Structure formats: C-alpha cells, structure tokens
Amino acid sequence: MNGQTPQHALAHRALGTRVFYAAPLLALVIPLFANPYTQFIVNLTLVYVLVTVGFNLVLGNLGQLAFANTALFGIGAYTAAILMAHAGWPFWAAIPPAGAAGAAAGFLASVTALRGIRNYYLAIVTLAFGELLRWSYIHGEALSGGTDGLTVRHADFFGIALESETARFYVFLLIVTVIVKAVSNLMRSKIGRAIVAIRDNELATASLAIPTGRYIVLAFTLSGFVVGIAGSLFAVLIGQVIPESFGLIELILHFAMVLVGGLGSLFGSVLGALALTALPEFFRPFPGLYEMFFGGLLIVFLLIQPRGLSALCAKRWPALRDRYYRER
C-alpha cells in the first residue's frame, strides 16, 4: 500500500471520486466565460479525452503497441456522419453504431494480436489497417464523398439542437462523463484486473487459467467503442469529416496524449488531452514554434517523465493516483 493504512487509502480513493464527480460540476459554468471560439477548444478537448481514454485502454492498461486509434476514430466520425447525412438520422440515434462500427474495428485490430503479434510488428499492421480504411474513405465516394468528405449540417440531441457551441458541450460532458465513469468501474473490476495482469506479464497471468486471449479481445473491443464514440463528436463538432483528418500526424498527437498523461492512467488521459489541446492555442500567433515545442516536449516525457502528468500530480495529491497506472 506504499506505506499507507487501509483507512488511508479508503480516504484518499473517496476524496478521488468526490474529485471525479466535481470537475464536470465544476465545467458546467464554463459557458458562463468563454467566448464561442474558446467553447470550440472546450468541446475539442472533450472528445480528445474519450479518444485518450479509449487508445490508454490497449497501449497503456493492456500494454500492446497497438496504432490502430486513428482508423477507431474514423471509422466512428464517418459512421455517424453517413447515417446523419444519408439517412437523416439524428445525433443522438447515431452515437450508439459509431460506438458499435469502432468495436468491431477494434475486434479487427485484435486478431493480429491473438496471432501472436507483438510490439513494433502488431505497431506497424494496425498502422497500416488504419491507412487502408483511411485509403477507404477517399475512394469509396458513394458514401463518404471522397476526398471532400461528408458534411454534417444538423444534428440534435433528444431534440436539443446543436448549432452551438454551448449547447454541444452540455451533452457532450454528459457522455463524456459517463463514458469515463463506465471505464474507471471497469478497470476496477475483475475485467480490469485481468487486463493489467496481462499486460504485467501475459505467461504468468495464462497459467492462473484466465483466457488472456478473450481479455486482450475484449480490450481492443472496448478501446474501439469508446474511440468510436469520440469520432460521433468530432463529426458534429467540426462538421464534417474528410480522410486527412484521420491520418498519421493525428494517430501522433492521440499518442502524445497517452504519453504526457501517463500510460494506464485514466485521470492521465484527461490531463494529456487537457495539455495538447490547448498548448496549441498559445503558439497560434507564432506559426512553426508549436512542432518545435510539441517536439521537445514528448523528449522530455520521454526521458525525464516517462510516467506523464499522471505521477506528477500523484505525488502531490495522492488521492489523484489511478490504481492501474503503468508503474514501469
């Protein structure tokens, strides 16, 4: 317990859930202060911590080197997008099959895993399965419009509408909230449990007769759904979705948002989206410093933090600390 009592520890993990359950509180007032182009920046941040928390799920708490986030988040964006745009559906009936279209993206992206697959070599085919729906999207016209992409031009929400940006904050913090929440009960269940003890050490965590390979499918599975889900947002936030946006400069900025957070920390994943979502805006007036100073900073994460934000703000506040943080 790293020195603590168990009343200790059953104190600072309350204090975390009344932590957890006052920062959306506390959000809700955002809206009162900012500015239409700042709320724009607020609801960004909000889908990039569902597409960190879901990309944290496979490389941080199930530790496979698995790049296959960036084909979970399309494939979710032009899910919803053709539904909205095709069919008319709305927002809210389209939410739940992007979720589904990125599960099985993410099923997909397991069975090299299962094969055997590890590290650079299962990086390099799930990098390449998200280029080949990437390759997908420009040539399949019909449905995504090619190159120009598809335009979503309204969407509600249980009849909200969302042509604001006010508006398209409140419901998404409320899926984004309940998503974390959904994922923070799962890696303290049993679920959870057997998904870190395979990344700790797949062997030892097979011999104890727990089928690591459902495990591992499983977490690309809900990796993809929560991903998936993300991609929904950022089709109604940016309005439409076109292949560029789904390339690799995108699958390296989900990356540097697991890493500056803190693999396997769901409390990190929020602060690394939090981070680079809105660093950029401060190097807006200075084109081309931005790439330098996001450069610099995944070296210094890399060799001086590796852990992320994540232990920074552990080791002041303990009651912040993830019970499944990668601690290696």
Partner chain sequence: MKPFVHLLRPCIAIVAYALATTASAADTAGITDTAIKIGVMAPLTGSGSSYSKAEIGLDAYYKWVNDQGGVNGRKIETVLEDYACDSTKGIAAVKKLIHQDKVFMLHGNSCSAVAMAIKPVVLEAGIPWVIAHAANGAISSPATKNIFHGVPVGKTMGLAMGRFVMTKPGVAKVAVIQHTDDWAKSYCGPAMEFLASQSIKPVVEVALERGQTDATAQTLRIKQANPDFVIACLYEAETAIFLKDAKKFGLNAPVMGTAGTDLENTLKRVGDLDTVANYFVPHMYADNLDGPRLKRFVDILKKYYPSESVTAFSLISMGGGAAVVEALKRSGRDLSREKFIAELDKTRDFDTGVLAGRITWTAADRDGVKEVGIAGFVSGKPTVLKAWGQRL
Second form
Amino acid sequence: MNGQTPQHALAHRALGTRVFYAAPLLALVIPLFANPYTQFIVNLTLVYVLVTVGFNLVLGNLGQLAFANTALFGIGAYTAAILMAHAGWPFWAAIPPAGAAGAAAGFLASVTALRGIRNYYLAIVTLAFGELLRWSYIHGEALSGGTDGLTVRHADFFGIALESETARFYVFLLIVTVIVKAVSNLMRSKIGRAIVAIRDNELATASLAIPTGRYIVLAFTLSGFVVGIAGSLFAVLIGQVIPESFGLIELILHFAMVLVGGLGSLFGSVLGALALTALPEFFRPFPGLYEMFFGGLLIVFLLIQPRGLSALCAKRWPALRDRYYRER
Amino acid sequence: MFFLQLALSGLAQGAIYALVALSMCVVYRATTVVNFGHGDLVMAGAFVVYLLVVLAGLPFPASAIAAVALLFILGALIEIGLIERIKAGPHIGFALMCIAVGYLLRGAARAVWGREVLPMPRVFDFPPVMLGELVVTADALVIFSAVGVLLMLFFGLFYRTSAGRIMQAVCQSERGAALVGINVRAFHGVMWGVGAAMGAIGGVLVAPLTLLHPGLGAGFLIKGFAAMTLGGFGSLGGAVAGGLLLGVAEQWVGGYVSTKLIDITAYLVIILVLALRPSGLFGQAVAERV
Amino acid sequence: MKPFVHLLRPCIAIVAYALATTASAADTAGITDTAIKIGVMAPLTGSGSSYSKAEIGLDAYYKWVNDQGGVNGRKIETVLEDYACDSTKGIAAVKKLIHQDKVFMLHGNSCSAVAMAIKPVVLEAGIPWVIAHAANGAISSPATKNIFHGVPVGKTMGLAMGRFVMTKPGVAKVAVIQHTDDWAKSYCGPAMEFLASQSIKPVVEVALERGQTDATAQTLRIKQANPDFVIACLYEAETAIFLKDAKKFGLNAPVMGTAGTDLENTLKRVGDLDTVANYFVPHMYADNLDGPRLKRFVDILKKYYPSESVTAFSLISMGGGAAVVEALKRSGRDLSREKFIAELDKTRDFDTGVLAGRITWTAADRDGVKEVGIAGFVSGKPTVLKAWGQRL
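Form predicted in complex with the partner chain, following the form predicted alone:
After this comes the whole thing, all chains and molecules, with the earlier chain placed first.
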C-alpha cells in the first residue's frame, strides 16, 4: 500500500505491541504526580476511553450512524448502581451484568437492522430508543430512583475499597487495558473483518454469504457490552447515577471523541478520549466560549483531518497504525 | 368537546412540527443529507427575530422577514462552505458536520445571551375566537394561516412552475440534471437555504409562545424526525401530514392516557412506524435488500 | 513478553507507594495576609444557566464587601467555577477548587442533583461549604461537620405553599401540575406531603415537561377535576404557558407556584394582570424585588454586573453571604477552618436584610432559613401575604 516490505510490517507490529503494553505500565506512575483533581480527570479519561472504543465499533468500524451510545452508557451505569445500591452487590460482581445489560440494549436498539433498516433510519431508531430509555429512568422510580437517581457508595473490587481516586485509577486502568486488548483482538478476527467489510461495501460482503444484518446487530451488541462496562465505571467514579447524565449533550461529546480520535481506529479512540476529557479543563476560565470552540473544532476536523488524530500520528509514526484498518 | 379541543390545540402544535418536518424533508430530498442540526436553525431564526425586535427596535413583521432571509443565507453558506466540501467522505461525515454546526450555533447564542432566559414581547394580542364551546386562540390562528399560506406557496412552486420541475428533476437524478446543464451545486445551496429559511419561520412562529433559550432546537429536531418518519421519509406531503398527526396524537395521548407520555409520543411513533411499517403512511419502501 | 515480567516488581512497588500516600488539606489553606479565597461553583453554561444568577449576585456581594474594606484586613477573593448543572463537571470543579486552587471555603451550587454528587467530596475534604442556592434539604441534613444551608430548603418552601393553600376557606380538591425533574419535586413533594397530613390527596396530577409550548391536555384534565386550588411546580416559561391556557379554557382556580418564578416577571411574560391575578408564589425576600428594602442589594448587583437583569434568583445567595462575612469577622484575624465552622454554628436569628427568614445554624441543625412568605397580587400590586386574603 505504501511500499512496506513484510519485514518492515513485522517490525512495526512488534513495536506496536510494545507501545500497547508500555502505555499502561508508564501510566502506573501518574498518581505520584497528580492531586485528587487531576487524578479524577485522568480516571474520567479512562472511562471515556472505553466509551469511545465501544462507540467506535459501530460508528467507525461498522460505519453506521447511531445515537444510542448514551443509552448504552446509561443502562450500564444504572445496572451497576441498582445492583450495588439495592441488592448490595460488590462492584466487581456488578461489572459483568452492566456489560450484559449494555449488550442487550445494543441488540434491541439495532434489531430493526434485521428487517433491512439502515443508515439514517437506523440512526433515528437508535435516537428514539435512547430517549425512551432515559424517559424510563425518570419514571421508573422504584428501581431507578427517578430524577434524584441512585447513589453509589463503597465500591468494593475484590476486597479493595475504591475510596480514593488513586485506588479507582489502578482498578480502572486494569479493566480498560484488558477490554481494549480484547477489542483489538476481536477486530483482527473473522468477526472484526466482516464488520469492516460491511462498512466498505455491504453488497459485496453479502455476496460472500455473510449475513450482514446479523453482523450489524452483533456489532451493536458488542459495542453495548463495552460501553455498558464503561457505564459501571462511571457510576462508581461519580458516585451517582441520574437521568440527566445521559442526554443529548453527552452524546455529542461521545461523537466528538470518536471523530477527533479517528473513525475506526482503536488507538484513535484513546487519543480522542484523552483530548476531549482534558480540553474542557483548560477552558475553565472561559466558560461561555467552550461550546463555540467545541463546535468549531469538530468542523475543522471534518474539513481538514476527517481521519482524526490517529491518522495524523500514524503518518508520523507508522508503528502506531491500526493493523486491521487501512486508509481508503 | 374535550376531544375536539385537544385536536384543535394539537393541530396548532402540529402545524409547527409540519413546517419543521417539511423543511428537513426539502433538504433531504434535494441533497440526501439529513440535517441533524436543523433544530438549531429553528432556534437561530427565533433568536434573530428577538435581536431585531428587542435590541434593534424593528417591528415584528420586518424582523421576521429579515430573520428568514438571514437564515436562508446561512443555510446556503453551510451547504456550500461545509457540506459540499466533505462530499467525498463517508455519509457519517455529513451527520457529524450538521451536529457540529448546530452545536456551534447554540454556543454562539449562549455566548451572546449568557444566563438570561428571554421573554419575547407579545406580538399578536387579540382575544380568542369562540366556535361554540371551542376556544381558538390568536396564536393558533396566526400559526394556522401562516403555515397554510407557506404550504400553498411551497407546493405551488414545487409542482406547478418550471423552476419547481427543475428541482424535481435534480432530486430524481443529479447526474442527469448536470448533463442537461443544471448547476447542481448551486441548486443544493439554494435548497439548503430554503430548508433553513422554512425552519426559521417555525422558530419565528414559536418565539412569541415560549421563552427563548439556546437549547430550544433539540425538541423540534425530534418532532421533525417523528413527523417525517410517520409521513414516510422523504415524502413532502407526508411530512406535513405526519406533523399534524403527531401534534394531535400528543394531545390525545396527554388528554386520555397520561400527560407523562406527551414528551415521548414522538419517540414511540418513530419506533412503532419503523418496526411495523418502515415506509410510513405515504412513503416508498426504505428497506435496502441486500 | 519477557521484559514485562522483570517490570512486575517495580510496578507493584509504585502502586503500593501511590496507594499509601494520601492528600490532606491544611486547616488554614486559602488564607494569606491579604486575602481569603472562596470557591463559588455556578452553572454558568448549559440548560440551567439562568440559575447561576444567584451566584453572580453572590459574587457581586463579596466584591461589595471588599470595597467596604474587606473582613479583618483581608479581601475576599472569589474563584468562580462553572459546572453546567452537570454532576461530572461539578465534581471536577469542586476537586479543582479544593485541591488545586486550595480555597478556604466553598459557597456555591444551584443544582440539587449536582450538590448531592459533590457532597461526599466536600465531606471528605472537611472544608466548610455554604450552599448558595440548591434547595434539596438532604444536602445539609442530617447535619454534618462542615455543610450549611444558606437558603430555605425545598421542604420549608413546600410547607409554606401547602399551608397557604389550606388557608383558603373550604379547600378540599387540589390539583398538581409539575415538571418531571428533581427541581419540581423539591417543591411539590413537601407541599403534597403537608396536604396529605391534612388528609388531602390531589384530585389530579399531571406532568408538563420543560420545553413544551402547549398545555391544553394538562389544563383540560385539571379543569375536569374542578379543583379549588392548583399547585404548579413549573419553570418560568411553562408557568406562563400554563397560566395562559388556564385563562383560555376558563380554569379559574387559584394557582400556587414556586420560588423559581416571581410575580413581576410572570406578569411581564403573560402580558395581562387578569391572567396572573390568582397566581401566588413563595416569597423568600424581605420585600418585593423592586421594593425599598431590597434596593440596596439590587444596587450592589448592578454596580458590579451592570447588564445583569434582576430575577427571583438574583439576590437569593446574598443572605448566606452576609452570614458568612459575619462569621468571618467574629473568627478574628487568626483564622482557621475549624474556628470558622465553630463561628458559623454560633449564628442565631441573623437578619440578612435580604431574606424574609433569619439564619440560625447550630451543630445539630444546618437548615439555616426556616421561614418564607407567600406573595400574590392585591389590587394589581405584588404583595406579601400572611394567609388567603390577609396582608402581612
């Protein structure tokens, strides 16, 4: 594609693997330099890394417009909060159900794809689905606590009490690393390649006897699983789950993270989450201007760098390029 | 009486939904782009009117015309300056661009207005008309007549004039239209302008009814989608019918079932229609068989 | 993989070291020879930005205090942080104020849900926090070491609303219309609890969501129930829409609103006196917004924020500000958080000049303001009322 020999490619792959493992190891020292405020922002970044990785599966890899991501995020957070607050489960036990609930929601949001609903129609269905879920949080008071929401206290991760930002950081880092690695492996599997193939040409993919409708639903389900787990981390980090947290403004943030990081790029997801969680903090002295800046930033990226920060980095350091993704 | 009064209020609301849905539909039909930032154009229309009426002291009709003209230019600029330039990319780019533009508009409105929630001075202040026991307010009458005139104008232009036929031709086949010498790019710009201007009229009509705040547009976007979906995505007449139906449905649901459901009627409509009859009431089949 | 195995031990050492160290805040942080730093969290942006008028008023008040010479030789330095009525941003803002700006105390927050989210953070840090505007009583009670309520809580206002409704002779049927959010619930909840204690159950309860531009269905349903009084926990715009529809459809019952609206601005929005003649609101102030007793405070706001319009929110946090300044003065030049909290707890029947109720804080009860009035139109003029048809 760009004149690489197989040897080069192998060398790059080895380097890429090292980068993958070195990053979380280097991150271990962050708490030594952070105060509780900066550590909170770092923890929030980790949550958004998962959100973006999950969302990118649908938006970037599958190439389908979807608006249900905050719904998946919310259902994960609510599932974890309900299990912890009502049933007294420890945090670690609430994580898999949160992922499962997110996956179920992803499945439901996209099930119309089996009937041939695509593109804008699917996008609008997912939008309606997300807002319906938010409505049910508000009115399902017995479970969800209504508009007051649920309070999450005393998160327990296999005996470690997640009371400080530092403790949360190490647990989050572990979970995020494991899941990002899993998604990375998945995207290089048959399933991942089929999903990308649907984005590039659904008709051609279908002609290879790949049931594209089912793969679309599968991609949404997987995305729901990852984003649902992100939701459970969010519930513990904020200590509170309320319907307001999962509205349309949050959704625009998720979109922006995927776009700024790079559609379809795992590495980009990390970059996007990093950039857009940290950036608002630098805008604190100018509260009125952030929205305008944010909208402008998206426009500039769409016009000038539609492949996001990851493509920019990959151009400079080819080792960082995602292996399952190629420039079209 | 209860039933009819609900229907009447629903029609007044529905007329605005219809206008918003139609304006989104125009853009979609002409350019195959769904404008996910359309609600913010509605908001922008209302804000410009407020600016002109309250701060510049212009009379309401003049301000309304100026706002609609301004939004026409804005819409055309968005298409030519932004949408046209990412034509080569994936269709997700269009949606994100529309969302980004909407967000920028909202941010700009907030930067100008800050913390204030703005009351619009009363514009048409005459007593309600009684039809037997039915109450028809001045606001409703103004909305009905404005939307009625606009629809007649629009459909007259679109289906009866040669300019309208050219538009239909471009909607049918862009390449064919380009081959016979029609400037398709200019056409796209104009249609975006028309869409934005019609959305702005919706905003202008709503402005006197409610308080203005930068987040005004989000609700209209959803109602517009629901109306479009109900009427059949891309069907111009369907968008109007869908809007009116949605408005009435909301009131009936609120009146007979629960007022808590009014806010999600639009979402329920979207899901039910796309799950049961994706082509809507008047549209063609949408499912892409592969 | 092999190099990573060698890294395992140092990694564990780093993690263990990081977990063992904890940040602690000094008792005198935020105080210099010339200044006292106060963190003010306000929803300056986002959908709740009109609430932040309260904190803007507070900021103006502290600036005015400085121009009068400050407190014990120190100027008050406010650090305004936006949180957009969002819990995540709220936690970030309060952590920044405590751990990065190292403020002496906090005086802020309008949105109750966000206040509940940051409560554990503030408790852990032990830093004094006077709640500027958020009405949820659960933020300050049961009493904790360091959290104080500087405005009447929702329960106080809901109780006043319920009591006033009951003073109308022959009230038996009450209807409720409200937004489905925590703000509306903080008013309507306690009001309905009080009515329930008088064995009155609402004849009909309807929802009007924020942003709706029509209330026909709601109004007609209320009218069918033919209530003697309507309790409306609605925001400014929706209050105007509901009142207009009530008049349009001949719903003549009086309407009890919330402190989120005020009579003057509601009249301006609705346009004619006839529509608001039967509208009542809890009144937290010592006078009408344009009355002589409040003029001093309106002038303070206008001096530092000349373009700011005055609404029911604008002056609400100034009362707490006055109590804070008083306690700072009593704490003396040799200031510490512990001393300051002890002085706050000695606040008894403090007349702020701006609020209708006086502020009393004790170690066991931090719900400072327990009285509010009710205001309504009497012969076309906003008037504070004692009971139905009785002036104060």
